[in-house]
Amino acid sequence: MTTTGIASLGLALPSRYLDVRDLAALRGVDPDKFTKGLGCHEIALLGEGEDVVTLAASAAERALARWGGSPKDLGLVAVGTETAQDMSRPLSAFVADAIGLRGAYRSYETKHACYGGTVALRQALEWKASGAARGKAALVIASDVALYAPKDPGEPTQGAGAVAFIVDDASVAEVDLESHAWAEPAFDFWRPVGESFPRVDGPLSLACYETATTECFRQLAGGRPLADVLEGFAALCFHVPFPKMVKKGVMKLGEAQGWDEGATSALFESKVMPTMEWNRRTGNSYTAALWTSVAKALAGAASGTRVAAFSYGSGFGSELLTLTAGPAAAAGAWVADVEGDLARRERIDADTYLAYRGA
């Protein structure tokens, strides 16, 4: 039987950085509290002619071009994003624009803060498994652009990217239908219309994101010891903010456990480090961020081995996947989206950066 998931994956980073000591240094602030305090090392920034759709359309391109199939093969398209281009046209139908899609598909956008790019995910899925699809592919996915105002604290933590999937065939990675999901209303993280600048509040954002770690994965043990069900699994992906966020979302969950300090820190640097090392060069990516890791650490990965994925978006919704590698993981053909866009990236000075702000 044919097995629903990822069936391809593409990644896309726009073409200029800034190293986050460069910007301690303008804002007159010591580089460990960016580097050793939040885990930040760059900042992905936009060139001449990039933005959120055309880091969209890329991923889609290099998905599309090492799927099997063709855009006629597809019947829905869902981008997850919190960088809107317009209040009523979705970005989905950008993005058709930008890589000549058009026919009989269905078209839209999902909007829940850094989890949309899962929710659109989700719905694809779900999608196929209902047969809704009559054996049609969905093209997913989930870009973003963050910046915050400039000398906002946030600053240091800003990023772009995006990460394309086929929905279909599992060869990259079966996706399990059962998921784990927690929400509460909360303002923590929220931009109003209107509004060039996300607003933020700090505590409540990590006390938010720390109880959607350890419910979600209360439900994923299911009564059973969660370290015996972590066990089972190479990596597990979380929403990254910036990397120090999920280290201290993986302490308080090992503490709402009752684990020792130091077999958390284990877990964490064995399980959960290595999975962000995309992450750490390119800044949060918002609805990528996750998506990001996912990739990372599905690249390589042996048919058979499971990863768990922990989705957070602001306001507040998460939810808890698991995925399968499935035969086309070893190969991580992705790899080469990232590697390529890196290697060509051009590293940004101050001065030029404060001119790229307008400040």
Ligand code: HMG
Given for the second form:
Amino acid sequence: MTTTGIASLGLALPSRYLDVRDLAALRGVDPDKFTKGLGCHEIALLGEGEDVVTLAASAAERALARWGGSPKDLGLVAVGTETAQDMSRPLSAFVADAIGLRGAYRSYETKHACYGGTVALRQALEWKASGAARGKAALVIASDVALYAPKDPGEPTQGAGAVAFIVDDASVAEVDLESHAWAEPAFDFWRPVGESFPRVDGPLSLACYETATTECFRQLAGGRPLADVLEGFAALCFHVPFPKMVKKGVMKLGEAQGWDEGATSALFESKVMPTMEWNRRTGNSYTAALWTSVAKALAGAASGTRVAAFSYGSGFGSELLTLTAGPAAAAGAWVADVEGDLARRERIDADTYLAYRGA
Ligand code: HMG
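Next, give the form predicted together with the named molecule, keeping in mind that what was shown is the form predicted on its own.
Let us now look at the entire complex, which starts with that chain.
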């Protein structure tokens, strides 16, 4: 196989979680607001000794272990995150320490809110396609811990997780080099230097996400009826800040296209909703959220199955990628990462959550 794409995938989730109904009781909110209003179910939370690096390292080790190559075959290690550990030292160096990497490879961190992991992945794919890789592979990781200030409206959408990719041959999926990007400068969600939690203009963030969705899919259609183009895709994956946001984005897309509301809802239920099964158990994992959905969509997919992946990062930047499942997708080896982590994790109660957050 000579085409470029994702040769191996690994995922990692932290060891604890909070049910959003317990958070609702703690904050004196109707639980339906979180479960029905936002579509949230569980918030993945760090356990003792876990952080953004251990999540990234664990996802990377899993992706490396099920790849045919070895670390000396890597020419690039990039981590997309918005949970930076340092203003200078890249998260890729922390991960290299954790998993014992050193050698003739380029190492860096990328940042663009939730879009940062996609940027790292695109760069690795384009580096391979350009010939500059000279036969080497890339290790790309998207890893984040999403926490809002206690009592912030975003609190029920918190989460964490990491997805790692080996970019080499297209055993798991080929990623089309053509993609569709849209960016506009906005202060919808940002975290000033020195502050622990993001500042958010919630309503603006929803509007920016909807604009990004509409613009990227308009480009994908390229003047053809979008409904016809989407027929070719078995799954449509989105960045998932919370599941209701994704539904809002899809409904806005349908409205912009002049589709009947029922038809748009049916499209959402059949091609979008199933891809968010793992996201409902993790909450927002920022850079990893879209790729958790893509990993779900690719797991068990027959070779040749087409999947769309819409990446969004506040600030804002967005890009719509298209993938084709490769021969290793059907076995979906990475399902074991998610199912194993979910089975092992501990549900914490509201008091433990309060102690963890300090408020
Ligand atoms: P809020 O103001 O608390 O919520 O915060 P609300 O009052 O707008 O209610 C939310 C929904 O719950 C509404 O439904 C209510 O009607 C419903 P809608 O009208 O939207 O369909 N509701 C109820 N439903 C059933 N029973 C009830 C009930 N009460 C209310 N009793 C907000 C919501 C999203 C603003 C907040 O969660 C927030 O600030 N989140 C963080 C920002 C965010 O996630 N934005 C999404 C787009 S930006 C993005 O994706 C980037 C991001 O991932 C960061 C990055 O790029 O790095 C965030």
